[in-house]
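The chain below stands alone and is given in structure tokens; this is the form predicted on its own.
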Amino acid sequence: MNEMTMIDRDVTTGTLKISARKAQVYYGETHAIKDVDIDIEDKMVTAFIGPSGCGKSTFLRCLNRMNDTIDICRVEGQIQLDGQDIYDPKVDPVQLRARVGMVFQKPNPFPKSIFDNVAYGPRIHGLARNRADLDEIVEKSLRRAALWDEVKDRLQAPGTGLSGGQQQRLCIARAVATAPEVLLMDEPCSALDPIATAQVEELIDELRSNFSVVIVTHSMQQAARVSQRTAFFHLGNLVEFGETGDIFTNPSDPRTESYITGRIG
């Protein structure tokens, strides 16, 4: 551990996983990310709202270091994961981003069985002994991911030959099999329809008592239906970050008010 490892740790409540303290993102010469200061609590879900281009994938991809993956794109300030400064140069990424999962919007399994999509991670991070230790894996992830009695028996079979909300849950478990604190979202039901969407969504409830939860959305339904906290997001600032039902009811900045009532967007 370096001497950064316990700044800003909320001691007294112990439930803050990651803190971001004038965090900024450049594409190039385009500041995208503005001055960002965040705290993302455990065991919570936290919404990130906003308008099309607005900077909240952009600031998601920060807390995996997903970025990183784009040349032109460069990261400021700091974020912190449970205290540590997950860009400081001893962070594996590779490691990080076992422990912050990610689902992305569009459903995108592995040309694989169901079974060896889920397996995928606990196999290159050594997580099973044996393979009676990753059909445990597979299983709990599974049936986290509110698949498991629909595919327990064709696990063989194709994840590409399943449904898109049944597809999209495979990736969610997969995510979830590597053990993360952490799993983000971003926007992960907008290819689904109607149906699949509320199945993912009363699965997001239920994963936020083992998980940190962050979802971005482009439906303010649906972060007022499963989160905790929100963040509004407008031309690359945070506007506003509180509880959910403050920020939709009672909002402090006129442009978040303008954006939740239609205004702006």
The other form holds:
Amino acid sequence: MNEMTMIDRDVTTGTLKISARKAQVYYGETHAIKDVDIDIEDKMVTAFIGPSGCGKSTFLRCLNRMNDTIDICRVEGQIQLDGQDIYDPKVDPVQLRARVGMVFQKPNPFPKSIFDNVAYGPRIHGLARNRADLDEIVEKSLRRAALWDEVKDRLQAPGTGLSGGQQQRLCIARAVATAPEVLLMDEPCSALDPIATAQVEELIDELRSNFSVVIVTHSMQQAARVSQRTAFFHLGNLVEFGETGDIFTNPSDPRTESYITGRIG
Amino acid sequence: MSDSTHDLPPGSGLPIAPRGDRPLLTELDPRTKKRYAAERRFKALGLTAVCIGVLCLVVLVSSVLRQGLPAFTQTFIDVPVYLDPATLDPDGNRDPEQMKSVLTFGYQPLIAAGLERALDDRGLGEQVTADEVAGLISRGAAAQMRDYVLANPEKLGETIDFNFVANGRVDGYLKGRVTMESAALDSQISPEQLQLVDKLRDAGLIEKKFNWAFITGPDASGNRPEAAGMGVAIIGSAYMMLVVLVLALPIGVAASIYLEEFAPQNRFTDIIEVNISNLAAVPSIVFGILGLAIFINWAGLPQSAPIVGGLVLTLMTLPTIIISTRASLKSVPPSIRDGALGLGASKMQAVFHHVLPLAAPGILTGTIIGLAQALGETAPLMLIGMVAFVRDFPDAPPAGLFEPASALPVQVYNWTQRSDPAFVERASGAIIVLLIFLVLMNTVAIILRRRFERRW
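The form predicted in complex with its partner chain, contrasted with the form predicted on its own above:
And the full complex, kicking off with our chain again.
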């Protein structure tokens, strides 16, 4: 995983999954996200990078309306999933979130067994008709999250008893189990050690074959390693968006260049 | 080791940096000394406070135990009574309905005669009058005997061994409360009677036993302290706790969940929030006035009824439950909610599947502490008439909730108001029972918290 492999990777254009036009986010009086236009493609890893407080996490949370839980937060503009406006008053955020899953910065397994953690989504959405179905979904999800071999003998053990890296992969398995179309990841590796980070990154690359993945990261190396598209946010603006290789080797905006060379951040 | 600083550290050829005029590490400089002195003073202060507290607790508990434990034993006198058919069944047809015409006054002489005969048999009764003998036995004895006879009319004509409760003064004498000197000044008992008690004790007719009637029996009038029990008060308190639990827990938890998880943050909810906190500090007697005005005067519920007491205590307990429930809901990390919402759970599902189970130990603890608080509450109950003298046991709920009952703390208050010194012992005994209930409830709270506590 170095600069060379980045250029070799497959960047053929796919289909459009999420597109935002003139998206604005306000926290009370603060204008946190300004005029963001972005197109996120299917079966592709898109990375959001930028200095702390630039709004990349805020924008990520707009994509599955997690910002709805914050009272003072207000979203304007248009964000579409498969051509449908997700902020249409008729859209139910609960249904939306079943299609746009999310993995958080800090691993947050439920204080239940490993099995119940993964089975929770399928249960509430009625994805399994019977116990055998559910077992299958859980196994498939855990396999996909590269966790199955480590936990298959202790599915009834509490999810909170796993190590940090395992917990985060459990959270990924949990998100994958609801069969979403898009997976949002908010700095999924920031609480993990380098080995666990490498495992999760490998996983992200595999997940790409089934989902469109959007990942917020503080680590530019990570963005370079896992993503095909990169968006650079600065002070609430989307400064630059394009192929990851181009952003890192040939940034067009001076702010992007300053950030990736370490002068602002 | 004073010159250890001049030694070279092992394994290193480097010289040690010169110390200059800096003090040795082993010496305390004045500032450090001062800081330590302040720390020691603070520790001493804290320790003193804790010691004083523990001492007060020990004094309180030991004085309550010393005064109250005797209430759990009671003096009984064995009397073989001849059930004289001529007196008890003048019509001679053994019909309980007609035998009811003989009041307790008719039974009294039979008991006196029985006791006299028992004494005579042992050659003890030479100088004692029948009145004096009868004065040794509780005034309730005749009623006890009458109940027995009416229930078993076929026993007429036989001599039955009755085990009567002794008079409160006799009980006091055996417990050391009444002495020959105090009896000389007492119109209810004389030194001669006490001498007789000594003889009875030697004859084995008088004995102290564990007094179940004190726990299960109803209250008795002021001149029969020996028969007073707190059964009605315990049932009344239990009924009220039932009402409080059934009403306050669901209402309180539902209100907290709404306020904490669903309500928008605006001025209206702010006002509600502030007022709930203020309600927790309102003097309990105010709730009593409220209960009197609303539940009795306006809604027309009966006085002295556990339902009214329970409703008043519910109002009082709600703020406690709401505050503790909200605190425990707040302490559930938001990441759990995010996790559930991020999977497409509805807000309700997130709360009920994940937040509530994690908050449960805190909610239960708060509820039990609120209940314990309500159990010990006296003032509001006095205003709604629970201070009345109640002898009859209420029925089983729900009908029993509307019948007059007493409450444990009110019973304690009642007994301390009575003139007979035997009630001091009763009141302390009731306090012990109340304290046992409170300790039990708090233990349950701790066990529940331990059991349900889960880490996240």
